[in-house]
Each structure stands twice: as structure tokens, then as C-alpha cells.
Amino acid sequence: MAEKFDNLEEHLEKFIENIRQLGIIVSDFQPSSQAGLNQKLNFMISGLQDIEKCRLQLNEINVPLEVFEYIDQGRNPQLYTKECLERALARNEQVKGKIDTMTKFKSLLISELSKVFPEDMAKYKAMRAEDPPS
């Protein structure tokens, strides 16, 4: 997969350089430079065709829209990944805390119910021992 991205990057760099050279020719256009202009325009067309071929190879890639918002804001798109990981880690900590709290609550509830309803809780514990935890 990496070579597909490398290939696209190479074609984009060539295309950008060709556009830069085209801009130089156009900004200082002389009738004698018409042949060079035509050549650069043909290179630009073939460059767009090459980029289109690369795009077809990368068709299955999905990029979250938030990444483009980061780019539009002038932020580094890698910050999006970092912030997503940080949010996932924070959410994981919250869920872990809730699980720990519920586990403690369950054991405390069973302990207190065992004091109040010892026969019923003995039956419950016997049933739970027969049923494997899901």
C-alpha cells in the first residue's frame, strides 16, 4: 500500500513542478516560447492522467472529513490522529472507571443482600455457579 502512496506523491510532485514551470513561461510569455508552452501543457495533461490512474488505485481509502477541516484551518493533519487517540484513551479511562465502580457495587450489593436474605442469596450464588459467566 505504501508504494501506491509513494507513486501518487511522486506524480503530484512532478505535476506541481510542471505547473510552476508553466507559470514561469506564462508570466513572461514570448511568441517564441509557444512550443515550450505547448509542451508544458501536454505534460500537464499527461500528469493529470497519471494522477487519475493513481487515484483509481487508492479508491478504497476513506479520509475523515475532520482531517480536511484541520488542513483548511492550517493545522497539521497528524494532530487529528493524536487528538483522536487522546479522546479514545480518555474515554477508555472513563469506561474502565465505570466498570470498576460497578464491580465494587456488585460485590457490596451481594455482601449486603447476603446479610439480609441469606437463604435467597445462597440460592442465587448456587445458580450463578451453575451458569457460566457470559
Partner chain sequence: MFSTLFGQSDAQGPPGSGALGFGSGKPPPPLPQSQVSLSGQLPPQIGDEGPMLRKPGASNEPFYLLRDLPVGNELTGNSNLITHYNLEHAYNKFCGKKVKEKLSNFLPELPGMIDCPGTQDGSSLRSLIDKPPVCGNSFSPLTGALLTGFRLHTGPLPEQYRLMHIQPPKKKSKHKHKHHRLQDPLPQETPSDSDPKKKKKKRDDDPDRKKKKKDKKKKKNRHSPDHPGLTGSQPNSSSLR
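Given the form predicted alone above, I would also like to look at the protein as it appears in the form predicted together with its partner chain.
One chain, no partners, no other molecules: that is all that follows.
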């Protein structure tokens, strides 16, 4: 899996470097640079071919759309991962608090009801003990 990404990354780096050099040639063009320019253009096309081949290996990769918003704003996409983890932890703590509160409430309710309706609660507890969750 990591090899597929490494392969794609390598091709992309070469492609970007080629484009950068193309830009330098074009920024102050000389007649003697024409051959080099033609070569760079064909390198660009072969680079696109290589990237196209990598695309087939990465069909199953899913990227969350929110990451694209971060990149479009010029922000580090690792911040998205960080915020996801922080939100997950906060939500985990929130749900744990609810579960703990409900558990305490249940035990308190059962104990109070047992004081008021001892026979019925004894039957209820026996029934619950007989029938585990299906």
C-alpha cells in the first residue's frame, strides 16, 4: 500500500520539477533553448502517462472532502487529522459521561423502587435475570 503512494509521489515530484524547469526556460527564452523546451514538453507528457498508470492502482483510496477545503485555504492538512482526533476524543468523553450518568440513575431508581415496591421489583429482577439480552 505504501509502495503505491511512494511510486505516485516519486512521479509527481519528477513532474513538478520538470514543470518548474520548463517555467525557468520560458521566463527568459532564448533560441538555443528551443530543443530543451521541446524535450521538457515531451517529458511532461510522459510524466502524465506515468501518473495515469499510478491512478489505476489507487482506485480504492477515499479522501475526505473536508481535507480539500484545508488545502484550498493554504492550510496544513494534518490539522484536519488533528481536529478529527480531538473531536472524536471529546465526543467519546461526552458519551462516556452520559453512559455513566444513566448507569447511576438506573441503579438509584432500582434501589428506590425496591423500597416502595419490594415484591414487584423482586419479580422484575428475577425476570431480567432469566432473560438475558437477545
